[in-house]
Every structure is written in C-alpha cells, then in structure tokens.
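Next up: a single chain in structure tokens, the form predicted on its own.
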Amino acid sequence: MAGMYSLLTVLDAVDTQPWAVALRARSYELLGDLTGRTVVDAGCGPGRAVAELAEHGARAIGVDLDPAMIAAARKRWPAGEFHVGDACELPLETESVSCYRADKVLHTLDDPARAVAEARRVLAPGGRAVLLGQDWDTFVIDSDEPEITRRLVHAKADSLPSPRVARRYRNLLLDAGFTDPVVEVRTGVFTDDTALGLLHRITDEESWLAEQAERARTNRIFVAVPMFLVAAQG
C-alpha cells in the first residue's frame, strides 16, 4: 500500500489535474517573458516544471536535494538541466538568473527565509520570484468524523518543519527585499481516487481511510486545498 501512495506516485497524479496544469501556468505568466532567460526551479521533484518552462523558451535548470528525484527528472526530461542540491545553497553564481521558482518545497524547510534569501542572491537585478504552496493547516475534507479528521490534519501538519509558510509567502518576500508583491490563492479539488492517494500522505490511520476509501468507491470522497500563490519583483 506504502508503494501505491508514493510520494513520486502522488505527485504525478496530482500535476496532472487540469487545476494543477492552469497552476503552473499561472506561475510561469507571473515570471514574464521567459524567451531566452534562465530559470531556476527550486525543490523541482521530477521535473515536469523544467521541461514546461523549457518550452516556453527559457533555459530552465531545475534543483532538488533528493537524488531520487533528480534522478528520475533526468529519466523524464533528458534535455533538461538537473542538480541535486539544497534550496538553501543553490549550486548557482549569484545573480546568475532572471527568474526563480519554488512549488511545494518550503514547508519542507526548517528556515523558509534562508530559501527566499538565497533566491535573492542568485536572481539578476530586476528578476522575478514565484513562491507556490499548500498550507497545510487548511486540508478541506468530507468525513463522518470531523473531530478525527481536525485531529489527523493538524498533527500531519505538526510533522513538517513549516507547514504553515504558504500564510507567510508575501512577507517572507518583503523581508528579503522583494517588492510589489501579488497574491493569489486557487483551489485543488479531488473527487477521485487522487484524493485517497493524498490522504494517504496525510495518515495511515485504518479505520479513518477504511471510511475515506468508501466514499472514493462510491463516488462521495472530497478534499479540496487551497493553493498560495505570490510573486514578486527582486
């Protein structure tokens, strides 16, 4: 069961979406023209972020300190530009890029501002920064069982080092000198069997999921997260 609900299974599953397809897309229009310009793509997991960015013309490099995900990006995406590395110590010259992305990596941080300072550091004069995340205090999910459900939400939340950083994303901007900050929040929502695969992540307590997964049988299941989206000027 572990294997099915694989954090690489997971996410495969999830950035297929259409909602989480319009959400990168909404990121890469937020970096502006991206024609001939480099991009970094921090905490890139298995790089499907690469590839599109390459697509659009800019020469994207993406970064992950799991080796097993870089691993994999090079697998998918052989013409992209991978390195295994931290998001705190990016392996780039500073201001070496005009644009800097981060998805889902900086409530798996223990110093979110040390990521957004070293985005700083790397991004040229003038270049762009896209945070986007879940905070994971804000999980939407149906259940018979709502006081379990608060209480297995808010301790996977606890397990994170920052679970609550998306809530923080404009004023960790601010604070690293970041200025005209946008703000947007747009929701996932899951009806299907994605949905058990998250939850998954979320618990491996058996009778709560034994509920969960016959509501994903009977076509009942819903999960809905909000997604935090801010970008900024450097």
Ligand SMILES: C[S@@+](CC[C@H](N)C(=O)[O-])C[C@H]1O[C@@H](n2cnc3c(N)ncnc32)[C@H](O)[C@@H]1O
Second form
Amino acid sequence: MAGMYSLLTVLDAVDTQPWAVALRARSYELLGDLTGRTVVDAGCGPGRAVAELAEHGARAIGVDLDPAMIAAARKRWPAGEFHVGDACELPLETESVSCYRADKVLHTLDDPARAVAEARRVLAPGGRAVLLGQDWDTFVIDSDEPEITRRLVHAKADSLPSPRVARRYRNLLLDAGFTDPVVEVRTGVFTDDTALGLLHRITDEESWLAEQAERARTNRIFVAVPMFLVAAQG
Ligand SMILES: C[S@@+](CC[C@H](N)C(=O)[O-])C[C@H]1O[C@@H](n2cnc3c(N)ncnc32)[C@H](O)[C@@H]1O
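Can you swap the form predicted on its own for the form predicted together with the ligand?
Next comes the full complex, this chain leading.
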C-alpha cells in the first residue's frame, strides 16, 4: 500500500486541502446533531472521518472491506472503533445507528443500490444518511492535449464499477425510500503537486503525465473536480 501515488498517500494529501476539510465538515453538519449519536462511516478508509465524528461527540464506527485500510485506521486513531466489513452487508444490527455516511465509496461497487439499501436497514427511523464523492466522468483538467485528456479521463471512468454514481446519489436514496434529499455540489480545485497524485491514479501515460508535472513545477497545473453531496432522511 505504500508508494508515492498509493490510494492511502493520495487520500492523505487530498484530505488536508482546505476545500476537502470544509466538505467533510459540511457532511457532518448535514447529519444533524451528532452528540451521543451512533454514526457509521461505510468505506472509511484510513479513518479520518471517524476520528472527526468522535470529536463532534458521536460514537463513530468505521467499516471498510480492506483489512489494510482498517489496520491503518486503527494505528492512526487507536481510540476509534473500526471493523473489516462490506458496505453491502454491514456488520451492524437493523435500525442500530442514527447516521450513515459514505465518502468516495459507491463508485467502487458493482451495485451501489445494495449499499444504499443496507444504509436504510441499519438506520433507525428518522436517521440521516449522507453520500458524497466525485463523478468520474467530470474531471476538469487544463492540458495542451485536450482530446487525449478526455480519452484518459473516460478510460479511467470506464475501468470503475460505477463511475457516474455521484450523479445518481439523489435517485438512489429516493429509490431506497429515503426522503427530503438535499443536494449540494462543491468543487475541489487543485493548483499544486497534490493534483499529480490524483492524475497518477487516473493514468500511467508518461508523456501526458510529464506535461502535468511540468505544469506543477511552473505553477500552471489546474484540476477541478465537482464533489457531489446528498443528504436524506431515513
Ligand atoms: C477512495 S477510498 C475512500 C476512503 C474514505 N471514505 C475517505 O473519504 O477517505 C474508498 C474506500 O472504500 C473501500 N471499499 C471498497 N469497496 C468496499 C465495500 N464493498 N465495503 C466497504 N468498503 C469498501 C476501500 O477499501 C477504500 O478504503
């Protein structure tokens, strides 16, 4: 999992961008009053949101399918509660949590509707869910090679199980029986080296990446990613 452009390294770099901090804060706000509430963060990765939710007074539980992510989360946040588990089959009792959150997770699933149905199962009546993440067809990248850029972005999208799930969050929640969805979009903007980590996860095409590296070196890199956030009532 180590490496300059591993998922963990890139997540760490993106997580500290001011817009990412604000986006997470907004996701917590949309869950309502968290004091004393049980919140599950499905696909929690290395666990930052679990730690932040605990700071807001919640009993936060992180679940991730990847044992290495859960190991990293436990190491970083020893006080946190983390379990290896599937977002489509959460290791939680029916109606046992007040809030549900899934951040940049549903695009990795073949059937995201299953995860949303599972969110509804574990939520107590009146509980709240928040889904957030990017639409993988919608990366805005300044490049001298716009056609190649479009091809590379679409190739990456096509390699993912559910690349356009973020534009379906609202419908998925409604279809699962959630009500009163609130939709927000915030744009992540990268104008420094952090963008390179993200771009290396999109493609390994060397000449295209070399142009982007040169842009970063000369302070001319520009990548913007709309982040979709939908909250609804269970
Ligand atoms: C892009 S990362 C996002 C991690 C974290 N939510 C964040 O915002 O930093 C996606 C995470 O979803 C996890 N994941 C993928 N499929 C999953 C599944 N079926 N159930 C639970 N977690 C899953 C991956 O292991 C990975 O940690």
